[in-house]
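Only one chain comes next, encoded as structure tokens, the form predicted on its own.
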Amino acid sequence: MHFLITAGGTREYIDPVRFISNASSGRMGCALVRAALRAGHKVTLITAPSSQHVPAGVTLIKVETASEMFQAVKRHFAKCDCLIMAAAVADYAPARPAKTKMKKTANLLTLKLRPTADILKWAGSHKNSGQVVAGFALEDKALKRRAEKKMLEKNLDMIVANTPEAIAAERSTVWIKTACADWTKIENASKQTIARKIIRTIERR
């Protein structure tokens, strides 16, 4: 199979040197890359800034913003058998980034934010009958109910649900659901163990 995997946390710039981001380490995305490579698959990785080491043998595409990640996914989606959106893509970006560095003043600063493009929803609506689209849902309450709603609304084949405690952690608990099966819980496991389970589940589809 040819896996298209996204990783890392996007940066949405306020001015040329300041940005809004999140605490994603990119660890889960890179674990998925390693698991797919070890299973003998071809992998294209689209990654936002991350401190993780990218294994050899992968086609690497570096991006920074949600918009850049969306454009990269659109360019490569048709050639993949499976898209796994493990990146923490920003939901909002500054509506009008400053072209030069903003100077600090004693006044309050108000930022107007605009929603970013929904990459998962786009992929779910453009996939062909042979493609698999998998996403992640980070929820702090009603986790499975909200994740299942996301799965249905975005026409996903798989959803991996976790809590904020998973961010940048080496181990975490996740719940996995596919379109044709009920929830499976993986408790307090390494990201690599979780990644192997995700890849095996997709292979069975």
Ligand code: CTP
Given for the second form:
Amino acid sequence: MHFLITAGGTREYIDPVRFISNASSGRMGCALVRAALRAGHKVTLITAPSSQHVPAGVTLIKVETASEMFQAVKRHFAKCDCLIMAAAVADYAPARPAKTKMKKTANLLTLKLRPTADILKWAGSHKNSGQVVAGFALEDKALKRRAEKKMLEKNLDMIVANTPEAIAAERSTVWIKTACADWTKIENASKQTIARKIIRTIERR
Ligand code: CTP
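Having gone through the form predicted on its own, I am curious about the other one (the form predicted in complex with ligand CTP); can you provide its structure?
All chains and molecules follow, beginning with the one already shown.
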């Protein structure tokens, strides 16, 4: 199979040297890349900045912003058999980023943010019958109910639900659901173990 995997946390620039981002380490995305490569698949990785070492053997596309990630996914989606959106994509970006470095003043500063495009939702509505689209859901309450809602709204084949403790952690607990099966819990496992199970579940479809 040809996997298209996204990883890392996007950066949304306020001015040329400052940005809004999140605590994603890119660890889950890179673990998925390694698991897919080890299982003999072809992998294209679209990554926002991440602290991870990119595994050899992958086709690498580096991006920074949610908008750049969206362009890259749109360019490569048609050629893949499976998209896994493991990236922590910013939901909002500064509406009018400054072109030059902003100077500090003594006044309150208000930033206007504009929603970014939902890449996963776009993929769910543009997939062909043979393509698998998988996403993550990060929820601090009503985890399964909210994740299932996301799965339906974004027309996903698989969702991996986790909690904020998973961000940048070495190990985590996740719940996986596919369109045709009930929830499976993977408890306190390394991200590599979780990744292997995700890839195996997708292979079986
Ligand atoms: N995602 C995306 N494009 C965005 C935001 C998120 O493709 N602009 C993807 C993420 O990569 C992840 C999934 O959507 O696979 C769910 O992300 P999450 O932050 O849990 O949920 P959101 O849909 O952004 O909703 P909310 O933040 O309101 O829970």
